[in-house]
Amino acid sequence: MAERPEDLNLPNAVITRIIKEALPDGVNISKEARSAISRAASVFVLYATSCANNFAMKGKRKTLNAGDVLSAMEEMEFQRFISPLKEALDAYRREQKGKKEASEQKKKDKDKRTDSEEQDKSREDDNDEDDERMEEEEQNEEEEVDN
């Protein structure tokens, strides 16, 4: 755990961003404004994760999941963000499913080409054993007429 409350806030680059995304062009804020903004967003943060943590305790887990955040903001009475929260959790697992497939898929391509690979340097070896054997014949056929 943090051993001061400094420890817990966000980072203020991060703040900034969210803060300059969320007002119109134009509009500045003070430094105050977003050390206030910060320490909350900081404060909501902590909440929730406590709360989402009741929830995973309740079950039983230690590990906290995307269920006891949504069950968190409606026990916090902040229903109106629930939905935006699954779109936003969906559009992330399919983006999730989209990498892991696409991973697969080039694991597969590379096992193919070392397969591939493989069979070209094993036909080349057999290939190198195959003149070797030839080179020996013709010198034992060679030896023999000299004989």
The other form holds:
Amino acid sequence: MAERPEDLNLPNAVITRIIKEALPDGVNISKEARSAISRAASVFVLYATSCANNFAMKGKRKTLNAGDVLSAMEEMEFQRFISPLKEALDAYRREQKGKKEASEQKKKDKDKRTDSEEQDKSREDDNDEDDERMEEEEQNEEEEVDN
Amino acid sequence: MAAAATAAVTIGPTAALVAEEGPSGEAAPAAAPPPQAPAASAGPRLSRLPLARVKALVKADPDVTLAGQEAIFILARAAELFVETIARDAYFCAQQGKRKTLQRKDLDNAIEAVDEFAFLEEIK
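What about the form predicted together with the partner chain, after the form predicted alone?
Once more the chain from above appears, this time first in line as the rest of the complex follows.
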């Protein structure tokens, strides 16, 4: 689907909004400038990815993690991003944790119900959980292992 | 007071609509703002850029095997910060020229002037 990596653009509307909110009211931006910024953002992601990947490889890991990206920022001399990124990461982790706990809670409730009905059927639920876990594998690879 | 901050965020989309009607349609006629319900009261806004697109960019790198969700998220947020930064730097150039519209050349100037943007030389 993608011809070249640089053509994978981020959505114009979102880019425009980010730009507008960064600038004082009343400031406009020409179409060319906006699309140049959009392009620059894509190149930024590609470059940061490549940098981060080097750190992952140094650590003999096959999966890029957040730490690699932060190291990349340092390497690219965008240290000023590191602090806000860490904050965002904390918030993101809390949110993910909340979601996870909510779905685990649901599973517990479900198990309780099925336990009280038919004790055997709860095995099937565990199989469903495995399917869900495969999707999250990328994320959970280095995190907890289900015991 | 925190209320001011949250108010600013919640009326964000409306403000954007008003701003776009005012000046002559130079700003792209961005259709209705994306129907994302910003978690205004959830502290730092998590990310506006769609993670799927960022992920596509990451996967475009042949050397990358896998990328964790957190990595994708941080890259998205970093890209946002980057856009804000370069927009402001370019605006600084526009101001020197006493203009209120950011133009392509402002961006080129910013890229040249700022060391960290050296990797962008190729797109000038």
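It should be emphasised that the depicted structure is a prediction, and the values quoted were computed from it without experimental measurement. Positions refer to the first chain, counted from 1. Between two forms, the rigid core is the largest collection of C-alphas that superpose within 1.5 Å.
Point to revise | Core superposition between the two forms, C-alpha change of G26 at least 2 Å | key: True for G26: a C-alpha shift of 2 Å or more.
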